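The chain below stands alone, shown as structure tokens; this is the form predicted on its own.
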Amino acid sequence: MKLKLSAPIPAGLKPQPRRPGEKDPGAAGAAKEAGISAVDWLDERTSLSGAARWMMFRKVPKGTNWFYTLGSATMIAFLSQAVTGVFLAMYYRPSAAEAYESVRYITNEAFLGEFVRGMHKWGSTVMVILVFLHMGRTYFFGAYKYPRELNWVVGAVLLVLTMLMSFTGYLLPFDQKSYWATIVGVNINGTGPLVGPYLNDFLLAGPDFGATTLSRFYAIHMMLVPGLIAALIGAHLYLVAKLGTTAPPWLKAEKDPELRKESA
């Protein structure tokens, strides 16, 4: 018994007819052609290929080296933190009574829990190091100058958000070390001029360290800061693709001999 389709299959999704004398491509060839047809169908309605070509296929200055990969490495580190953080959030309980026990369960009993938590813990350190190296490379190569000042500002904000994400994540294991270190850090923030006391109350969710402080840190660490970082990374990549990258400072622009003739 054959099923009747309510609507005919679009021509773009139908397999292409074989040329005379062409052999049957088999199941693998049919699957490949179906995937290409599906991508073409999606691209026809979204035009994403144009944006991908604009982002990926662009001119790169002469002398580009491994220093220019620090930004991409930082983005990969952030993606690793996001993926491992999602898996950790499936078991973590942001409660003063259950946080430590949930972390112990992740580390000792959950399937691959120790591996995932280790990736998240050490990945945060790697991300902080890469952010500072990337900012240092940008500064010493002069990539913050015109017309890339706005991209430098976005990168500086990303640096601050990365440090904030590390600070808020430090409390989540809720052991003695993280508890007292967070109290010291919050008290240091509270000594700042003007906004210090308000920032102190915001982080503690009240005048003192209470039951809701852990939930406040968890919400900032899991939702607020990652969302801001993802949005600013998108803006950062757009500006990089639009304005291009700078050549290393030790390379000088070659003078065109034709211009010398005209100036003479």
Contents of the next structure:
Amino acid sequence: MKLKLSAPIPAGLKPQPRRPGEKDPGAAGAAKEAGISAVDWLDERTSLSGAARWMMFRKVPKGTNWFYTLGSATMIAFLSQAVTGVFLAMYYRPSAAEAYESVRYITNEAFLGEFVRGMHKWGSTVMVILVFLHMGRTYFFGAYKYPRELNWVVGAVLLVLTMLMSFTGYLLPFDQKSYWATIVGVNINGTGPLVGPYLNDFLLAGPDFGATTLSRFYAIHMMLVPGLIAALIGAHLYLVAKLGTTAPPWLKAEKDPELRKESA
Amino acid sequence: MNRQQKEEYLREYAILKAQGKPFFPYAVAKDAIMAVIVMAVIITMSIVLGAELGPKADPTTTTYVPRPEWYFYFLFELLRIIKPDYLVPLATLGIPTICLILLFLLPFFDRGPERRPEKRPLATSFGIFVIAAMAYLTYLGASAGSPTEIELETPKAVRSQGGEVLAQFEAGRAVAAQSGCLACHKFGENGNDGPGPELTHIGERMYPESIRRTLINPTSPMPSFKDLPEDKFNDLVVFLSNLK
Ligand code: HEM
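Can you swap the form predicted on its own for the form predicted together with ligand HEM?
Shown next: the complete complex, the earlier chain at its head.
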């Protein structure tokens, strides 16, 4: 299959010539013109409109239902985490001595601090639930089968990364709960086959929970993994757009009369 | 799927797709509604449930019983259910690793052309089984008490002595269970294996006096228990020194 970047533009978005006798559109019309010419300017230099049209005006098969929104819902949860995370990062200090105090400041003193922290905390729960629901949907619909195998694999990596996010994020408030839970988690990890101990050395920045462990978790949590997730969501969506979303498995195509004529 | 089935699928799919609607605005509208719901849920949870912050992390007090975030309960529970030593590596990473590998490879071993869930009884029932198992383990994890009990048979010597010693032994067992020893030590099949040594037979290795000294003046990271009330401390020592 060749990559086709020119999807048809819907009629509503095509430029319409002014009909004879129509009034001059005035200021609103001028604004519209300006908008269009700005887009034109951008497109002339980037050719992005083809890609945008390819993404937005592709067809989704008949019968697409609410279950198909779970993937984009996961993405919204991820974006929410990204935005709230940026605000938290403005106040958070990733050192064993200061972390707790900075989170306390966020929670009790910063303007809307507890609200933003709450969104980030509960957003992680929502995102994990949505990832699992989305995975369940693709599993039960057999959406991982030919030709979408690769997209399943990309999705599975996203699942692992999402869990890694919540594991590394749990330590950051540095209260008793997060500290001891992380110790246990790391201990569990260390018993793993083959790579377990090495993975631990990497996570902890040394053989034991030490002074740099927290900042390492922080770097993993806010740079490394989110970057990977964002990139992989991009790949995931590219494949979705290229291959098209599945039709619900129960749907059978009624033969299009046009097509029947053709094959006859 | 063989070649013919693949082509058939692609043909069928092309028709279904051609009969469908454009992504924008139809699917986008649904996605947008869903996005609003997701954000509303997150905001509501944040307002209603807030963001608590416990006491500051303190590597020396362990009365806190470590619990992971709830969606890791199923892993944690697996660890608790499978207690015999030689099976623990299997529980902690063996089973999760195998599950993960199966997850990644799923599209490469399930390659039949059938997609309807009711026509794929094996895949569908396996999926339901995994969901049920994870839900059950999560439920167990959520309702599990903290490991503040030490299930160990009372040694014969203690039982035959009875009276004072037996009472102190049982009291000491409770003290040990509630003082966080389990976070670092293992008694029989209870508690964490490390960072401290297993204490199941500590009475064989140490005299009561040296146990006393260890509890008052331990090597880090073990916290000192010199602040325990006198009687509790004595019970604890009796308990430990009789573990043979
Ligand atoms: C960060 C996490 C993820 C995001 C943001 C995401 C996003 C999406 C989106 C927007 C779609 C379009 C169709 C739909 O919404 O159902 C999709 C499709 C798909 N996703 Fe994901 N996904 C994620 C994780 C996963 C996981 C964990 C899996 C499975 C292991 C997976 C497997 C798939 C498959 C197979 C499709 C194609 C479905 C079809 O064509 O019907 N994704 N994903």
